[in-house]
Amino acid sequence: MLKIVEIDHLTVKYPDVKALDEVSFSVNKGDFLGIIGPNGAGKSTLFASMLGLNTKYEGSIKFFGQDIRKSKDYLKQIGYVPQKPIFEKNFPATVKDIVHMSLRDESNKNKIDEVLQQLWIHELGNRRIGELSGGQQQRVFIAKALVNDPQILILDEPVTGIDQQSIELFYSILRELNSKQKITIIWSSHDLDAVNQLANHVACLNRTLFFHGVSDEFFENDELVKQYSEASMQEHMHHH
């Protein structure tokens, strides 16, 4: 198996507290990883440092071989979906503007209708951002991060505050990139089962991390999975 993602004992320290503690892992060519873990476990520093974006960590990320810190070609290669954005509603932008903002190559501008009409958004290319819901908006996000044929997909909790119907749909896209398109996916997200239905490994990340494997592997076990729901509910339970 191609390795493509290679996280070599990633931590990262703030000055009170460390937000990531020694992770490793690699990701698959053609993985689906589901990674899991309560509020503040570390997900979005753990997609911030793969991103390029926090660069003080210690420990090495490698995407397609290549250490980060020496080049950021690698980026070109993957296609981000962020928290869900806010949009006002008077926001100038079309449908089309937006995802027109990723292309990098003005000559594939076909490019934009094609995966408008793979996320069956194609006939609200010409509306404003603003007016769409949230699971519209959703979609136009993950047509803007594959308007350039990335290899891989980074989902961050990308379905917080949309309505089950439009979840189910935007799951079954995923599930369609993946196993058509061979696109590789790496997604955090809350949802328990959502992961065990889509993703074929886990991770489980609480600062550190205490599973990563084969998403049968955790879910099959008992002790596992009350494990990660009672480091979830203390976590809850600290916060509030």
Second form
Amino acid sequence: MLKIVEIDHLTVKYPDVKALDEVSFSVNKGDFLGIIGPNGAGKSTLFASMLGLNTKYEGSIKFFGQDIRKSKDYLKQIGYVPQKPIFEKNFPATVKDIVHMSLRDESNKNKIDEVLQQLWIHELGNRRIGELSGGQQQRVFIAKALVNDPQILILDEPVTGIDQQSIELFYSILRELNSKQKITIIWSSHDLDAVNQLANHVACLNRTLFFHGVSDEFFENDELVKQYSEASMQEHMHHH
Amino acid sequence: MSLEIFAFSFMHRALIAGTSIAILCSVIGLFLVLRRYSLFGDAIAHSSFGGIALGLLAGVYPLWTAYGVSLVSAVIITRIKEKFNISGDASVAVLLSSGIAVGLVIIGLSGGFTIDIFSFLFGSILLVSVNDTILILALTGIILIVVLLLYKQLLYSTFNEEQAKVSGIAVEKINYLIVFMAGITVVTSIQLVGVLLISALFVIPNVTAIMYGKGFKQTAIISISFSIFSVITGILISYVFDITPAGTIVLLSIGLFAGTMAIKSLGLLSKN
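Rather than the form predicted on its own that you just supplied, could I have the structure of the form predicted together with the partner chain?
Next comes the full complex, this chain leading.
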């Protein structure tokens, strides 16, 4: 299998804590990787480093065999869906404006309608982004991430604050993108059941990586699932 | 109103320069408003007051020193915000008072040049010279070309910096470019409404247009239209009734804003 992401001994230190400690794993072409871990486990730090937003790290990150410190070209092959996109509520931009922002090839404007259609939001194209529901906005951001035909889709806990029906639809879209369009997906989530259903690989992160492998291996190992559930439960109680 | 006022060349210059400034302020102001940088224009204008006083003291054309000081101030605000983790509004407040303080001290040292200073504080569009008009047109042209060429990068980094970075946009450079263009726009606009009312031209037409427009381009066009209307009508009314153009222009803008609010509260505009 072709390794398209290789993360080697990635360590990120903040003044009082190590956010990531010697994390190493790789992603093969066509994988659907679910990254799970409690709040503060370092998932967002991992993504920020992979996307070039955080450059203060030790170790190495390679995409398509090339160190990302050497070239930013890999970003052209990545679609990124943030956790909850922050924007001014009254921002005067239509759904089409938003998707167009990401489009690299101006001669390929048809692609905007195509991805909107693919995500069943074509009829919302001329609506203002702030008018849409959370679930609709999320689909707009997936459309935006897909408009350049990326090889890899990176999603950071993208169902926060979205209703159940939209979440189901979102999961079926992800499944289709991975199985039919062969897009490699790297997805961080709190939802163990969803990861179990969708992902074929799991990385379990809590500052260090304490499991990485085929998802069946994880879910059939009661001890690991219990460990993860306890860690996230403690985190949950800590937050409330 | 008699049509004879259109025969005066000073009126031609005022209308041409005023329209040009109206377009410029709307376009740059829209980016600033959406970046929650509405008072940035005010801060630059106040700091350029120090530059104007410096020019008058040194016997240099005051707008040249104002351009210099405003560009330095624009960079300082951006760096303070980036490096020292001070919020945008606090760094704006620091610079705003520094510029006025420097200006006042220089005026005090020079023994005062109140008449010249007044035209910069309150604007003097009817006194704009041929050279000034050409300069205003040239700067407007250059800035609009830059905005058109980098439209997508400017819009994207205004919408969401993080996502723009992931798309490979050099967001830091774009941020400096915006404050740089805003600095030039502010000093260019001083002749129309003066130091004290500049942020009105940046902010009011845009917050009004945002209530109407769906997309970005549509909003920009609406804002430009409101702004041109206020400037041209304001200049003409102020000439006929012999009142200050700056105040009239800004009051007309506020009138459009208030009217829009009224229309919206009656439910005649779709909720955005």
